[in-house]
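To begin, one chain is listed below as structure tokens, in the form predicted alone.
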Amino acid sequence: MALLLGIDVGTSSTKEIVIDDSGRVVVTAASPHTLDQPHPGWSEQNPDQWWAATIAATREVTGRLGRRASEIAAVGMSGQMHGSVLLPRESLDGSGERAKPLRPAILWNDQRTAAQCDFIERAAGTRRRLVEMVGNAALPGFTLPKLLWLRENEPESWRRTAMVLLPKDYVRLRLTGLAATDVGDGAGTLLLDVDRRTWNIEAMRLFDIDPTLLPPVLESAAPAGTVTAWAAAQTGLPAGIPVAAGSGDNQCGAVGAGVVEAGVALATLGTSGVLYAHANSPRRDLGPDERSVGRIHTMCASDGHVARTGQWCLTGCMLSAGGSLQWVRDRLFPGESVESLIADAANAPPGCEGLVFLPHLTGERCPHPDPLARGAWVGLTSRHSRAHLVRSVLEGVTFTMRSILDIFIEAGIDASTVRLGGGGARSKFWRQMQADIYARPVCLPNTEEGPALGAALLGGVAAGVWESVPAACRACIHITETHDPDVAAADRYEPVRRVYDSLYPSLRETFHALALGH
């Protein structure tokens, strides 16, 4: 029996785990990051710091399976998207040995690159254009941006930069001696050709990137290389087994939910809210004008290997999902389990008897691409208690996803069910409300471990465990419950999502007046 190793290079820790070839977990393991933010904006890692986590959690796998590691048959990667690492001419030798950043990796949640980003635009010709171009519009997270930063403000580093990776591919050259990148976190750069699934030629002479600075980009099933004998010594890892190319946390996520077809989406409520839909042609977001142009990504998806070029993606990301609750906990209700308040939050009816929240906590990037965005309660009066404060936080996050569906389908693609992760997938009173709101079956996969499961299953069709993504998420991942929609909750809850979709049209002047004005 095959056991296959997944990696997620995240934010705040390195995740591995370890499946069978039936999908079950064997053991798992994370070895925390820290995160700099040298300036108010900014934020920043040292790549060498997910080597040592990778190593430090691979070792506690490897010694926890103890003679078992050596039936270890394949390695998948998944990262956080969009960092650039910098990689000087003695980094490349092969070895993975002696790699070295020149600098701290700009992550994705870095703000810095506003300017750079106007200039993105501009020098497309229309933010339109940019979306026909690579797919997507630029936002001061994606790779293009901190490339631009660089090469104006740290001209000797940039100078020196033979290769630009992404995380997980830096952790995957110091694995494999080899560079390359996927085309799913290729996207993530404003440099991929999203259609053809290879770089952009005309991104690159547009924006004087030299083509030589980026890697060979591969499907994310794809081998991408092999452990070396150095790694396995550092990690405890059989030499010689192949690691995938793997992909973004996005789309290994939505590998490890088994949404890798069409007509199936996938909303994960973390501290952020992601709705991520399957596509088998790639659909942009040109919007009914120009601000509404790229309000969600498109990506290609994890489904491709060797012998199958894959299929494409789409994800809008709202900014304070489950981070709205956290809020809302913290400051009016502190001490109270969050567990508490949804069960409160049950006391009060679908609507909330006209109270509405507008979740956009810390501005927002999906329905509405507005860093000055701002949250709101809306049409509170003295009959309200904390159950209705409660509930209309939930369903104003609920809403914001389902706008965010809607634009989906603008776009031309639907999604007859809809799969749940994160934190808003525990509660069995927040699963129903979204059913209802959403107004399609809403399901929960068997597993919750989300990227670093589809990481290994990207290794183990990498290794020939299975001949396809697809299969494997067959073999593995099955659903263990289903909500269908309350046709009388769904039918109270249509003329406040009326209202709700009203407010930020209607109050967007004002949240720019009172932001600038502060």
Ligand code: ADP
Second form
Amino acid sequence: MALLLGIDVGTSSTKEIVIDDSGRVVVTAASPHTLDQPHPGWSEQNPDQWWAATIAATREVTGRLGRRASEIAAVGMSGQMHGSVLLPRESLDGSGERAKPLRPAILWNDQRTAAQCDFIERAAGTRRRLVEMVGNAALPGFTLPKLLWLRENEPESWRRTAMVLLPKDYVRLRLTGLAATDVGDGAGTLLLDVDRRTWNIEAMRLFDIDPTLLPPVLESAAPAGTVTAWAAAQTGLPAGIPVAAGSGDNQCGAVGAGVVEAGVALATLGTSGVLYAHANSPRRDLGPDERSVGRIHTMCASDGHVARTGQWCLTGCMLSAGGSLQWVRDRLFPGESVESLIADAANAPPGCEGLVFLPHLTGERCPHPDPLARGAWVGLTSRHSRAHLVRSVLEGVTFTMRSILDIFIEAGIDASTVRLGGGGARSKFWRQMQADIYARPVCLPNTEEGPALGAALLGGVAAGVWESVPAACRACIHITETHDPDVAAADRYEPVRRVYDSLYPSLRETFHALALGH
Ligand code: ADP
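Show the form predicted together with the named molecule, please, the one above being the form predicted alone.
Then the entire complex follows, led off by the chain already shown.
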């Protein structure tokens, strides 16, 4: 029986999973990373750490498999997106053994590049023009602004750079000796032609980036090399097995939840909240006005392989989803469990008798791209209790996710059902609330492993275990529970949701004055 290994190079750890060809989880392992913050707002990691963590986690996996480790037929890669790994020429000798980055990688959550983002938008002409060209607005986390920052601030490292890789691609270089990336992670650089799924020569010319700095770009389930004898000795993997190109963690998470065809969206309520939808064309968020252009991202999905070009996906991220609930628990009701707070929330009615919560506790990205947005309870009266406070937080987070869903729909996405993931999906009460507020059936897949599982499935397609990514998902992923919207509850949410929708626009200037202290 073929076993498949998925490797997810995350921010806090490298997570691995081995499945068999029915999708059954055979073994999992993880190895932690540390995060460096050399200045406030900066965020870096040494890529050598990812390789060391991959060796540790893979050795654990292969050690626990014992003789069955020889049945591992393929590897797939997932990873944190956008991080910049700069490599000198000596790293690219085809062996993977001597790949040594010139400096630490600047990560997705690094905030140093606001000036470069302004420059990128001005160089493109307008934000709308930029979104038309590369599918996305310039955010400090994306790769291109980091490259411009490095060119301006560290000309010596930049001069020695022969190749720029993304995090999971660096780990794959060490496994296979070959440099490559995939269309999904590539879209997070701002240098991809998202429509044609190749590097964007117009963008490279505009920003003066030499195309030879970037590796070949492949579909996510295409093989991107085989494990070398050296990497096999380091990790315990069989030498010669294929390693799929893989993708960013959002795209691999969607594969792991079976969201690989148009008509289905995925709502993940972790610390942040991410809405993801598969799309059969590269639809863009051109917004009602220039400020709102590019609130959601247009990326390439992971459903392609050598014999089939893949499709697209849209993603939108709110910053404090489960994080808002966690904040209420930690700061207002310490010592209580999240479960007991949610049980109490059920004692308040839908709409919380006129209490509305805005969840922008750490600024906001989507649906309001505004780092100075703030949280608020609006409508408090002496009648309100703990149940109302907690329920209004769940509702405010879910209204925000619904606003993101509405942007997807404006962009032409058909999402007739929503699959659920993340810690928030553990609560039945919150699952039903999501069905009522999204006004669509929501369902729970049988999988919780997310990106690492998706990566393993991509590896299986690269090795020929399944003929396509949707076929892999059909073989391994099924729905365990569906919640239909309750019409009476949905009607009670509607007027409150209209009030919620009006609050951020009317409080925007107030939030800015409070945040800036005048
Ligand atoms: P992360 O993004 O940190 O990986 P997770 O997907 O593990 O997050 O989700 C963590 C969030 O899930 C917490 O912030 C918390 O608000 C929420 N959560 C934890 N337990 C439950 C539960 N039993 N029911 C609903 N939400 C929960």
